[in-house]
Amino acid sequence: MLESANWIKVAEVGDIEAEEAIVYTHGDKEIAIFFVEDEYFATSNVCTHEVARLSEGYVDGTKIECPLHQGVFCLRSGKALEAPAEQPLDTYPVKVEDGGIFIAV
């Protein structure tokens, strides 16, 4: 799984709440980090319709509506799933390991 990849440590298991968001901030990028389904899953936070935090949205399984104009994303591939969102956002490989959840980047 990408071995030659940045691996940043973002968080500890346990430290987010199933269908919640924690947001990491790498550089000039603002991460969201999602646990859903006994999975994690990291995209950009901000949605590519308008500038909204993601991790303010309402999570629906595996797809987060964004809060301003109830555009949907599927946070496992980024792909934009409803208008008035038609760009997919960036999302980042996420391991777990020893007890800590880690982000490729």
Second form
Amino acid sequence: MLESANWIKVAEVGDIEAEEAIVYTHGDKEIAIFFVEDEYFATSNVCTHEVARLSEGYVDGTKIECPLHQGVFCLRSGKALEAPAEQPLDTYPVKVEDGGIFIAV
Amino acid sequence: MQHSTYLIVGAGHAGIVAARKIRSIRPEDSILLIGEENMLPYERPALSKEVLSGHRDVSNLVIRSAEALESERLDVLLDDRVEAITPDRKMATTKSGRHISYEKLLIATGSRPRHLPLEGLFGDRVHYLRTASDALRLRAHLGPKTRLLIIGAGFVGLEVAATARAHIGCDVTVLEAGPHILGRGAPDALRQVLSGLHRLSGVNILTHTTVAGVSEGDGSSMAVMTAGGAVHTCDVILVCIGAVPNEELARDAGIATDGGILTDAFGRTDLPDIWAAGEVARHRVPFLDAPVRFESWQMAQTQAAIVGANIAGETRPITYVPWFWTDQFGHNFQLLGELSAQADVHVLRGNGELQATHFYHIGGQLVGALCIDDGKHVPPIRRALEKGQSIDLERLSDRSTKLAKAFL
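How about the form predicted in complex with its partner chain, since we already have the form predicted alone?
So here's everything in the complex, that chain up top.
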């Protein structure tokens, strides 16, 4: 299924600093791409609790803490780990190829 | 007579958090929550903001759906109220006449708005804000140009003022009896920024202004007289002069209360098998000499989870870094730790219009912080406060330094 997915190049390797994120807008979707422990993760950029940008949050290992009300999500699975977050984040596959970072949406 | 191993009086945020914690430790025991509102347990912070502005439906505030509660086998009895507790018989009696026996009882009855003696005089034109139905009722009375008069410039009053002004277009006046906004526990820097935002947006805040009386005005308006002799004509009054703990049920059952239900460092009251959590509890914490009762989301979440674990058999002292947030005019303000007026304050500004983190130090020790549109700094500061770390102010002068790396 992923083979036929729509891979989009969102950045070059090196564009995202460690424990930081960039934002890629695809249609009405705002997607954050995080670089953590030599891995890339792509999730919805908008917290499922209230409107807040997770790309402006605090990265702790593979967890992201929302800057607004400190809900915590798993970057890998999107799962809500700590209140007030309850609903999971959408996540997107990421691959690195020829020095580019691609996500499947 | 009905029986529940764990009976939780109050089906609010604290009640459901404690119930879920108990369930995680006691997979088999029966757990029943009883609440007087007609809504499943929900979070209250949005009531003064997104609910009032119409951007969020109250159904969206519910913490666990009916299906989720059922799957966790958490029983919730709504629209009823525990009216008496008989500790000797380990029994509670509800308004509807139910008798429920328990093994362990948790009182999480929260608090209610302090009232002014205006009851019944002005019908539905005088409002309080605590519940979802209060928020919906207030919203139904506000529209563009509605003259809204708010009594009390605390956090709730100011949040409503901001929402009513920015999102609904009301003409808003706030009367505050004290010398400044946010009378209790707010740092000067926060008062200054918020005063400025309200002033810029056209909210009229009057401090040193005590209400002397209210009378009928022209049409459906009301006239609010101040002690100084001024008259403010308005269409809607919102009274936000603080909250009082719902401790009467406990007091009448013989449980020690003193501006809240008194508990030890684990959440126990002075009667066996009766515990208290959330805003109604005045609990002991390691970092203060006197027992404290805070009114905040954190009490319903963090403190209630600890008490829930303890009532289920664990032994964890209640502790946390005090944390509070307010959202006004699209800006986010977070307060951590102790923001003492005696502290030395070091400000790290960001790129945003108001973005900044204020670090509070006493004797070189970090004691608290105010983060304005700077929530990214909250987790590392919270951890530093938990560990008693201080901050290397030199390293902070360059904002590109990761905050976590500047802790000593």
